[in-house]
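We begin with a single chain expressed as structure tokens, specifically the form predicted on its own.
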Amino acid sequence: MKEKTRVEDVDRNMYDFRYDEEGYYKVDKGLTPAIIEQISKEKNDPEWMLQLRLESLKIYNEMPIPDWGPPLDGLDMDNIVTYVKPNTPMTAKWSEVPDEIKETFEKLGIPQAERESLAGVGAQYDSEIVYHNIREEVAAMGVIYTDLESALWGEYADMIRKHFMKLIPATDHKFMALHGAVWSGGSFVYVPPGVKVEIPLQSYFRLNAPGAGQFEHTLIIVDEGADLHFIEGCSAPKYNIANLHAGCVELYVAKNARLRYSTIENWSKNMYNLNTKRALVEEGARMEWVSGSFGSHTGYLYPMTILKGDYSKCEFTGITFAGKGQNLDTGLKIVHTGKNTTSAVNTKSISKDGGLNTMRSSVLVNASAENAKSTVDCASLMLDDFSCSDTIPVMDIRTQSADIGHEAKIGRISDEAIFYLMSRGIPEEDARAMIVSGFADNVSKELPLEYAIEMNNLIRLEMVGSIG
């Protein structure tokens, strides 16, 4: 038998932990002041990072549940365990990550893509991190990448001290509070100036145990004239109870620099994906946006960009699927505050078997932003009678400078073209995986090969009812 890992100087009727079968231990269900303060024991967080948790907390019992996207009714706080440690420490060498922590990932593709095509990878299991490392080469051009807890006492910690939580603060919504109060893993970059990584980095999110929350945090600062490509991958088992995935994402994109954040997410349909993301882009920098949503029950994801220098542009491209019992509300959200800023939207949604999508899109353009221009271009697909799909832009505007445009168009698989290619001898399934695979071509060939190739086989998944 395994020796478990210990838990010193716990008081266990206060903070009431636990192992389970897994030889994990856990926090068990609910919040309280004294679970935050072991949490951050855990974590060796520094005062600052202890104060920020109990105020989040304050904030969170404070803050009533959102009401701007789909009920949450299945989703009982009360149920949901906020922290789940692996029985191991983190390393930089995959030989020393758990033979069973590995082999899922070893399923998922990981090490197999780091060697291939990263030039780095972290890895997070439930509530930590389990293996992160970057390439000496990338390391050596001064580019940091590491995870966000040891950063807290690095070199960079009043780098991060300065930056967490400053563009999405817990006061944003009930779950970014709770984020606040229970964060744990994920991933800090930090690119110097002029630095241009040629390959991407890229984290990816396992959430194991039923009936947990993941609450990674993710802080990427891009300096002047640098230029980086992130992926974020995210999955997760199915089980018959709710499982929920409340992370943050915080992007800073400094004068002249260019940042793409790429992001497939695969949860399973017992997931809830409360996941919340933010850019600032100063003068002349450029933030893109690559998203493939497929699986969770249900999401809300809003990703907001903040142009706030004179000639920042941001590009989005995103797609999202959603199938039987899943609803999927997501969209953008786009601030123009500098001269001259550009923002372009492509979206994409598929709805198949009662599968509801809701694509929302938020185009503010202050008075400030003179000669804005913005173009929302949205696109959907229902692949049967009973499936919804509904579009709902919304757009400020406080400039008479401005040029803002938005198109939306909703429709069916042709007959015609199912016909066609079955007369050509493709079976009626592949036909129309075909179909969505290139009604879904704007976003794959935004993603390096291996990722497109991962999305295309999750419509195909998705349209034969194979995942989840």
Given for the second form:
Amino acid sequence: MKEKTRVEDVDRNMYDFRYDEEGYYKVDKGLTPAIIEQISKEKNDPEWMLQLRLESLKIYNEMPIPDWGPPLDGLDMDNIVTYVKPNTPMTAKWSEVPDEIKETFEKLGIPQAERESLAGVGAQYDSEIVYHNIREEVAAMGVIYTDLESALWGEYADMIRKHFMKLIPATDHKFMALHGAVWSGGSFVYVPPGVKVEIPLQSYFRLNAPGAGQFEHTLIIVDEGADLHFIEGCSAPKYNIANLHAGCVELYVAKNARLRYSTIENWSKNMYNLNTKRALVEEGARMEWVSGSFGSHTGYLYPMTILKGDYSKCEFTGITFAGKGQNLDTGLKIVHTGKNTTSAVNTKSISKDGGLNTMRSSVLVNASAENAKSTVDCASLMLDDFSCSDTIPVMDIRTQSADIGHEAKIGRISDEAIFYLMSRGIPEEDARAMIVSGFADNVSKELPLEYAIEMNNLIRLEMVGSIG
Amino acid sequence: MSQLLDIKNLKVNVGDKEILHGINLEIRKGETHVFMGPNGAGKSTLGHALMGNPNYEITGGSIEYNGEDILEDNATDRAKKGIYLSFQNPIEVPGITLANFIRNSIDQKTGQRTRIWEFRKRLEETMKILNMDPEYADRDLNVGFSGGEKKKSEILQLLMLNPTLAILDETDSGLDVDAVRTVSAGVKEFQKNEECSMIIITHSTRILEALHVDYTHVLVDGCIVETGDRSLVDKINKNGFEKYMKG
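Taking the form predicted on its own as the starting point, write out the structure of the form predicted in complex with its partner chain.
To see the whole picture, the full complex is given below, headed by that same chain.
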């Protein structure tokens, strides 16, 4: 496990040479097996991984772009190779990072070194050290927490091969196929049977690595009776000049285990976030999602949970905040297969300044899922007259014994409530932020304290335009 | 005592409809004025217009507070200048506890952070006056409070924020006898400060029994039709508003 995700080591000569010889736009329109082979070679893939990449590429080139969600016109699909080229973020300069992002870093009080790193333009600073310390701490418990590339050659290579893109195959959709072909970076976590990890593990440290935040792959296996909380990302904006993010998260929750997966996504607002996440939950196990989506220009995000084992449970708590120029299509999918399975969904969406929010929930209860229970509760808050919020619930129930509930509420921020707070001396913008934070309260409560504070800061930032 | 509030010929619209047709009112420091009147007379409109509710449009007249024109001030500014409105229907705000909200409001007013221990002590003492379970301090603002608890929460905020003019909008409505007595005790506590003035809007008189009253105004159809002293309260209590109503 000495190998690290060092995309910056990739030699760009091959690409440069090709541009020189054939011309940039004429040749590099699509992805070719030669490009994939080169990526694979640079990453020191095992042979099976190369094959997986090549198969994924084939699927990618055959599949259509999804046409049922927010428009993807801003993606340069004809020139997809520009998203795939390693080293892209490293070519960026701090001076090229948009002012808006720099200001946000400032307001969130993030130190300069970390800012540059988060923006993907700096050195790795000390995050490696922090990451290393956490790794040692959990390693003492027998937990494996490492980057995926080096794990491919380690003790757990077979386990990875058995699980990698098995839960979410490349055939799932075009961007998953792309991911399969070009994935790079990410985390591998294995928690052995019965081990309860007390501190949350955070992928934040891994994603800081330059270039590792775009097609990263997260594979987590929580073995029987084990317990883990994993936190993905952080609330500071992640800036990447390549504006496509197609990550993949595969979560395996074994018998009687529990996994909590928390995300606060705040990509910069040029990003097309097409992330795919899925969990497979065995008998008596429990999957908990906590999801906050604030960033991105366009988002397609629907974490899926398969309640395979009897008495398995899923709890989903999510919030999406769509502001000016954002079209965020989020939601979730739950499949009940085991008997006596339970799912509880609680989502909030906030739209402001013309932001578009679409909330899709899909609950499938298979005939085998006797006595399944599901409750879905979606609430939307619109902060002005020209923002938009849609709720699209789908329920497919194939057994008589299921107990299903769905509730959707769409509301506006009430003038009376703002006046009430103002009449106590609270400034109007603070009053609005207070009401929105209150609306988001059920999500904040699920987050570790420092993230809850950051999320509230983020809401204030979105609402007020500055942190008071 | 010097003058606190001076309202001249105040006209207020809600939507396209004029509700108040030219109100004149002077309140000096330390005075308590009672506004009585039938439903729909414009009593609450007066309270909200004074507090600066943007849904109540002032179409004419003037409001001076401490000699300053406050018509351009929004509710936040007016609160900072010392005006307080106790709402008839207090709003539920999840995500912030009653205690934190009050502390936040005090901080906004004073411009500095209140010391937590002093604050908690004062809060607990004040809650005792109002017979409030101290557990309510750490519950979300008005969320799931009963009608009576919400009104107590309003008076608690009044006592903690200690404004120079308190407007009580139907604070006694919908309360049982015991709750009215408790709320009234809270208001009496506020009256102890001789500098503080009050406008009590009510259409019953129970809350007034134990309180000091300087003036009583009868508001009918957006106009003050009679002004008197405390004895007017008893008169209305006996005879109702019938004699003021247009036949």
